[in-house]
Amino acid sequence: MRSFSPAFCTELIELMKWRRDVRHFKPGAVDAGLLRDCLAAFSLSPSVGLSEPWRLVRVNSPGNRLKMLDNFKSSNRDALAGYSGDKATIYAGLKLSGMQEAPVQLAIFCDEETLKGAGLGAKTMPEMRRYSVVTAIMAFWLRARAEGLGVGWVSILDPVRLQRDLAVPESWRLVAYLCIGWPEKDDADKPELEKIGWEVRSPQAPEMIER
């Protein structure tokens, strides 16, 4: 049976701690070979029925990047309007996107109509395809962080508008918009949202309910 050393397990926990969502990036391109090596983590990820439903679009053109940024700004204004009091004040001061600085930006979709896998495991729970994409994103994220790269997941977006602006097939559904680059600083002691008082992370494993 394959086993791993205590030292490796300790390093793995450290990697999980350093996986923080990055929104502040330093100037500098990401080597194409390094990015390709990190993206290879997708091929190692599990997927329902071995369907591999992830579809990646690298957003490179200035025009498309501007559309993505405008999408975020509009969605962010709408989100801010939903808060009041202290939460609104804190929210207004948050940096929730690295889209203006990140050298690499990926829109990651799930192909809801993929024929690969012949529907195994997805006929009763079609959402499993999207869960598979999320699992692959996490594998990529850890690999990228192990190489020193930072990754930020932008979730304040209008997915329908984004799909339209990128002219992707109708069967593709947005799962993540990732900003990738070299982090401005390495600070893993606490999540940023915990530092500024937005929320508190649970310090231990979740409790299980027995039935």
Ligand SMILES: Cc1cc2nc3c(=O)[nH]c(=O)nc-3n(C[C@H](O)[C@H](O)[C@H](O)COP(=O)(O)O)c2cc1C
The other form holds:
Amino acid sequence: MRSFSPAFCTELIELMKWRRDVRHFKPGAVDAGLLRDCLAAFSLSPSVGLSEPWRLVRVNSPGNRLKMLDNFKSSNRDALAGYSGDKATIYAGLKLSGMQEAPVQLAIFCDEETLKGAGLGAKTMPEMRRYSVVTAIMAFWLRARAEGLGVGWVSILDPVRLQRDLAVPESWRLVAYLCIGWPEKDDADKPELEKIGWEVRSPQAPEMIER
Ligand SMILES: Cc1cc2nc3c(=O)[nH]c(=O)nc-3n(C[C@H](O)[C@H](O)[C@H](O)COP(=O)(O)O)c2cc1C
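Would you mind giving the form predicted together with the ligand, to go alongside the form predicted on its own above?
What follows is the whole complex; the chain from before opens it.
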């Protein structure tokens, strides 16, 4: 049985503690080889029936970048309208995407109709395919952080509009829009939302109820 040293386990916990959702990036390209190495985390990830339903689009062209940013801005305006009082004030001051600066932007989809895996495990709960994509994103997130790269997950988007703008197949559903680049600061000991007073992280492992 392959085992891992206590020192490695400590480092792993540190990596999980210091993984952050990053929305402030400093200028600087991400080397293509490094990005590829980090993306290899996808192929190490679990997926229902080994279906590997993740589909990735690197959004590069200025025209598409602008469309994505417009999508975010209008979705964010709508979201702000749903808050009032103090929450609205805090929300208005949040930076909720790094889409203006992030050198690498990936739209990550789930192919809901993939034939890979022959449907194993997804008959009663087809949403398991999307969950599979999420597990792979998490592996990528940690791998990227280990290399010093920041990853920010943007979900304040209209997914139908985004799919149309990127002209992806009908069977693909948006799971994540990731902004990736070099973090502006290295002071990320806490989530930004915690620092700003929006929400707090639970300090311990979740309670379990018994049945
Ligand atoms: C599925 C998902 C969607 C998210 N969407 C957004 C988003 O649209 N904008 C944003 O600023 N942060 C987004 N986040 C980041 C969370 O706000 C962040 O993970 C949380 O505040 C905890 O901070 P941490 O990731 O730095 O630990 C998202 C995170 C996840 C997991």
